[in-house]
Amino acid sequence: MALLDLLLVVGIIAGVYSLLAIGMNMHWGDTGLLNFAHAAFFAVGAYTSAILTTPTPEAGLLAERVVGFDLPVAVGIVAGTVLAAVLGFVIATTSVRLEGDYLAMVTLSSAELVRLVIHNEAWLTTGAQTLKNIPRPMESTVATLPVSYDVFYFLLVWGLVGVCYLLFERMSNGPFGRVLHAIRENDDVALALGKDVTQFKLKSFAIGAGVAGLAGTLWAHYVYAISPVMFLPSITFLIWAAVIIGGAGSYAGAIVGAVVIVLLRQVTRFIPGSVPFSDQMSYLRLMLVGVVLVAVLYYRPEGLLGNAERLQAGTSEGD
């Protein structure tokens, strides 16, 4: 039973990362946008839902937060998703006209700005302290069923992953996705076809950010307590690695890549303390992700489920 519980926890984390990877794939795989602000959208979704669904804390030494609404969990999840999408739209408004490294720098600085706001505005977020007692959806109802709560949450998370996968796959293969693909390969092509490139980029950024916000809400309501250290830039780079490993432009690949990343991180937690350098495992874990990433790029540059033609687009081989 302990093994089953462990697998459920890992599966839930993999589902949350899969949603993050789906959003990133919309930005990079479909539209070619260098987004380094994904951790910010993840954080906004988590904190929005947590603030809306927890009551105002009682006065006390550590109770600095003075805002709480005690709303239903469903309201928090929807609001967190929408607010993350709005933030993505706002950031994109100021940055999608930039190219390459400039876009990366603006989005990365925006993510750090969001994290610092969360860290410093203790009246709203509890600041550096942990925001605790985040309610779980339908916890009392599930308690009456002959299954554990982790089983229910696993099905909930992966059900949403399945819905998002189907929706994004449909968008990617439809008229909207074809315009994004044209923008990804060459903005001038889409402009020549009379498409408003900026508007399509804004929509792509907002939609991908909204999915990352949804992942944040699910994360907050599962872990019960959140703090700013959960939303460091390293999250963004892990999701980038997941999309590259799975294959940019492939939503199935994004999910596979996210599962690979989570498995690499979770399996290494069981390495015995007697193993040399086990006290440096947090760093070695990142190195392991890097080794797998390099190996995939070397032996299958398009990713595990990526398209070789997508990789060659814009090169002499793909012309």
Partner chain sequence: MVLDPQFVWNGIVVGSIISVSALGLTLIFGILNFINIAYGDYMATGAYLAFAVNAQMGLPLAVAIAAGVVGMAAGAVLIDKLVFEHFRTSSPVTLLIVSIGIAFFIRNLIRAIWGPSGNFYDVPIEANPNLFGVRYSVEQLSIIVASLLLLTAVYVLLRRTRIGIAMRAASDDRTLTRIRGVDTERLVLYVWIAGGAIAGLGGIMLGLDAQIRPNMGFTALIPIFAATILGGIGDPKGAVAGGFAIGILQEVSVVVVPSEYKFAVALAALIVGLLLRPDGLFGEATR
Second form
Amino acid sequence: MALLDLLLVVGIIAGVYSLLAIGMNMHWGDTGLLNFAHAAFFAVGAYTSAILTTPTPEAGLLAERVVGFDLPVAVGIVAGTVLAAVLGFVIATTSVRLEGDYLAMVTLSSAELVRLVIHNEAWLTTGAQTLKNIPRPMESTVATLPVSYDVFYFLLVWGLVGVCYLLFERMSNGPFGRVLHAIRENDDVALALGKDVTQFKLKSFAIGAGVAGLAGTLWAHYVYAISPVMFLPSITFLIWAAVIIGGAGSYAGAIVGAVVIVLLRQVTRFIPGSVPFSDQMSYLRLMLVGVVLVAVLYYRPEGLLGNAERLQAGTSEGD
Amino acid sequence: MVLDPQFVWNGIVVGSIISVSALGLTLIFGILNFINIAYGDYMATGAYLAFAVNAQMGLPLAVAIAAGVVGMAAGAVLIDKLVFEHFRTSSPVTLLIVSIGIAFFIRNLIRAIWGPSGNFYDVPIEANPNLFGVRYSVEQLSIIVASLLLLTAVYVLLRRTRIGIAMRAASDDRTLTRIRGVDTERLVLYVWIAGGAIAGLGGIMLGLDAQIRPNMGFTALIPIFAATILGGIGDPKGAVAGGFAIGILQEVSVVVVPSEYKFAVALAALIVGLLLRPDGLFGEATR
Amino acid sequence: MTLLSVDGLRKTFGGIVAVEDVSFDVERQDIVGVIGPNGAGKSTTFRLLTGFHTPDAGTVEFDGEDVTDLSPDARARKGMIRTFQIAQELTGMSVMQNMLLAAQGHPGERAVTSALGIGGTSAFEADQRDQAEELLQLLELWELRDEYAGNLSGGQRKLLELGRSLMADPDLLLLDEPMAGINPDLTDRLLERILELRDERDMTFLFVEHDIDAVMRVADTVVGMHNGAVLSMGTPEEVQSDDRMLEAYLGGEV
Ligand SMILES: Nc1ncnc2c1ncn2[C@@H]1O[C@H](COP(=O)(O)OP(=O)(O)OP(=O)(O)O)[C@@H](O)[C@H]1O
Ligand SMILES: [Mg+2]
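I've shown you the form predicted alone. Could you give me the structure of the form predicted together with the partner chain?
Then the entire complex follows, led off by the chain already shown.
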């Protein structure tokens, strides 16, 4: 039973990471955009929903936050998703015309700026303190059911993963995705055929950021309490690892990659009893993520579910 | 508005650190043509190696600095042999992602060995002397002296030595150098030695100025990126100028911007710099 | 009626003057051949016309409207479609996807319509597939429709690019050496097809070609360029018998 509970928790985390990876795959896999701001979209989703759904804190010793709206969770989830998409759009506007590496640096820096704002604007976010008592959706209703809340949340998260998977697959395989793929392959061709490349890049950025924001809202409402240190750039890098390991360009791959990453990070939880180096375990697991990432790039550059043939066709002639 | 000379002094100190670090990053980029995300973690490694020699083994700081610099130069070569060498023909983006993997590995190795919390070097604590109303510390003076020595050394290396001249040529045009029969693998070796050593020194300087932490290098990356880009990525002279510009701008900005946001100044400089001058201050970017 | 009007175009790269005071008009349904030795400035002129370069001076008018300041994609949407001298196929996309990409005004290119398949997306898509099939048959690429474009031969890539630009149903098609590397039989059929399309779909063509025979056969007007400037302009016979053009070619070959 304890194992099942643990599996549910890990499964919920894996679902949240899957949503993050789906968004990243739209950026990198479909459009070829180097987005290193994912942690910021995740954070904005989480904080927006948390602030909207919690009441204004009572004046107290540490309660510096002066805003809170006490709105229904559904409103928070929608608003968090939308605001993250807007942030994606704004960040992209400053930088989407830049070449690959430059885009990476600017987006990474922008994400850090967002975290800095969250960290410093305590009136809005409780700052470095933990923003607590974030409500869980339908908690009282679920309490009357014969299943635990985690079962409900697991189904909710993976239901949303399923919906997003279907929608993103259809976008990617439809005419919209075709333009994104053309931009990934060669901007000039897309321009010559009349595609507004900048506009498509902005849309891709906003949509991918939106789903990362959705992941953030689900995260916030699951863990009750959030703080800026949950949204370090290492989240972004983990999601990159997930997308690359799963296979860039494949949404199924993005989900598999996210699950692999979460399992790598959580696997030692499943080992009962005390293990040697237990203090160091979490660090060793992250070292393992690094090793797996490099190994995949070397032995299977297309990733677990990526398309090797496409990669091959793309490089056969040089540039 | 009167500009407090203290801020300018602080800016020069911070600028020295950024300049040195940006120089290493830009040298690596010039030859290898990718952004090494693990660079910040190279810096941290240098700082921790020096910490081990200085605070844990009790040797003098000068010895520790030498150990950190040499150790990280060797480390950079080792990582190249173990990893990067197998990706020589890969695209810059693949290399960037490879470096993410390396960053994960190094940063968490540091945490596993030295723990997650902050440390300090074992340096005598003295009251900070005061000159013309500017407080300065021995650490700060050492930082500036070390950076000037390093910058001069690299300048001489790039201008006067055969390998340095080859490096500059390769950075300007890789294919050309290859056609002229320069052994690129040897260049790559030298650039990792130089880049690793400089990263190590940058990390130690950072640790002297503040604290030694596992993510110290990574969090310092953004102003370093900003300096590199502002100077024109791949251009050593530009990186140094960009480093001082960002450092001083950041510290002086506290007059107008809340100090929590001084880091945003680097970001603003980065974005504005990119949009206005994509080829860098001196327009000598490799691309 | 004048479709394209070029006036005083100039473009320099550093010290090199690539295009110097180029002016000419293209009438609707004309087939205009641009010839000239290597480095004459033909491709640069094409890039100036289609917005891939900004001119140092001069204007481009298309269909009575000044398009000099428009971006390449905006010009393409107005009906000016170009091909590239070196085929720019989208290597990681199939031949069919390359073709479908060119569809103009596709209702499914919005994220929402694409995700939900609404707004007439599938009907439009099906119609485009039919058109693509017809063109691919003509270009002898139909069997290869599911192949990645990156796996095509050099000649096939040029053909795909030609087909793709026809898919866009342009008013003015600018072709940069479309026949390079394509076997003569097929060239003949393509030239025939171009003549048909002009009448069927009211198309106008501007094409750079080193194959002088092909130019003589289909062009109504020929523009001869040399050293960035228009040296000679007129009917194919006039330009061919212009001594200055001959000199330019001979000089170019020394
Ligand atoms: N981007 C550029 N930068 C610098 N010089 C350029 C550039 N593009 C073209 N040129 C120069 O401009 C001149 C005209 O080149 P262009 O490509 O237009 O010639 P062309 O007539 O198309 O020749 P070809 O028949 O070989 O295709 C050449 O001297 C060329 O070197
Ligand atoms: Mg040409």
